[in-house]
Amino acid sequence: MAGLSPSERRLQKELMSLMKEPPPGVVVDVDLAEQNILQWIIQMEGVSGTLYEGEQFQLQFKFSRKYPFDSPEVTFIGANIPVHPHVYSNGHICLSILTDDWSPALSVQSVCLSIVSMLSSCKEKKRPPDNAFYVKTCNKNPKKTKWWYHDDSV
């Protein structure tokens, strides 16, 4: 791991705990991430007995190189972005850990623990009620976006 930069050696690391002990139903594209250790792809299936039981989801994730200081940015992608109260249609995540709540001792491992729990819990597949226009409106990059938390309960 010579000549990577603070950033890369982190992810490198963290690369290799998701690809050894990866949370139940979260695969790491390894072959991806190796070629760009900044961008990754992640390959979710909903758990069982939720509402999203047998369905595949991608992430993505795009570090910067001020990673772990700086969250990750994290979208859905693909054909199929989860019907959430905090999920929009184009695949952007209104989840605090992300944004304000993110902390350098966060991992790709406990954001992807965090999604699932999202998903988990959700009682309802709706969109967020905001979706069109936000959708219409938003920054392509979700950081961008001063998200409002005010429900916990899904």
The other form holds:
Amino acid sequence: MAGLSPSERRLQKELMSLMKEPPPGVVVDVDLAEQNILQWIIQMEGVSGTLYEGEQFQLQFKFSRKYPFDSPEVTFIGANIPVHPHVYSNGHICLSILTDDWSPALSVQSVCLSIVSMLSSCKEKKRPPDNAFYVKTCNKNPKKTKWWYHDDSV
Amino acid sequence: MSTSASPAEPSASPPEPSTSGNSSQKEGAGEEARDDRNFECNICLDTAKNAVVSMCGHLFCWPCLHQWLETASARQVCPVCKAAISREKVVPLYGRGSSDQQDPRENSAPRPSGQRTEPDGSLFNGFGLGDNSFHLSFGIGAFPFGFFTSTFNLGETRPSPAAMGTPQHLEEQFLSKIFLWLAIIFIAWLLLA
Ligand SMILES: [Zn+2]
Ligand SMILES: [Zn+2]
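Okay, that's the form predicted on its own, but what's the structure of the form predicted together with its partner chain?
First the chain shown before, then all remaining chains and molecules of the complex.
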């Protein structure tokens, strides 16, 4: 692992541990991540016993050279974007650890677990109330959005 | 305490080595790996280098934590538990293997600005350049002026200059030599400081 930048080195370590001990329902596309360590695709399974049971989602992680000091850019991509009060139909996720509450001690794994628990605790499948407006006006990068984390209970 | 059949005593022999030998060996290896992870930096996930520990007990490389404190300068919290954290409130760790007991906070340029660079080299680099040389030559030039005026004043207090060879003349010469030496020492000090 010599010759890697600190961010690449840390991402390699995270990739290894995700391969060795993946959290339940989370699978990382290792080949893709090894081609470009700064962009990962993760398959996520809806947890059984929740509203998303049996569904498959795809998460995209983009890392900057300043990772882990800078948070990753995380969005749902693909055909199935989960219908959830904190997930916009363009895949953007309103989750405070992805911007304001990010810490370099967090990881891809901890972000995945947060998203799994966010989905699992959902009581009613619906889009955020401002979905139509947001999707039309937002920046492509969700980190550019000034999120207003007001109802973390959902 | 002493009467109980001390299961916690370290010298207690391992139970039935013939039956559980294999599995306990595996457990031991796993424990070792876990022990190593206990000394991983919470930021770079490597074994902590120039290790520091926060008041809340979380371990980091100083360079890693320093970078985080710089990044999140408005909200200085522990990356792991969000407790308040600051440069002054972390404790450097010195293991037996570390040869120098230098405070890790000393290296990796901890203070961002307003700090003088270390003395070696910097003086002579700046010596003939711009501001520095201007101030320096001004100081040297101004001094002899003050020196002459002070000897002049010294003479003025006497009604007539002392005649050659008199004790007064010798004393004046002695004084001016002292002033000359003081001037030389002062200039040398300017150059070396
Ligand atoms: Zn580190
Ligand atoms: Zn802490």
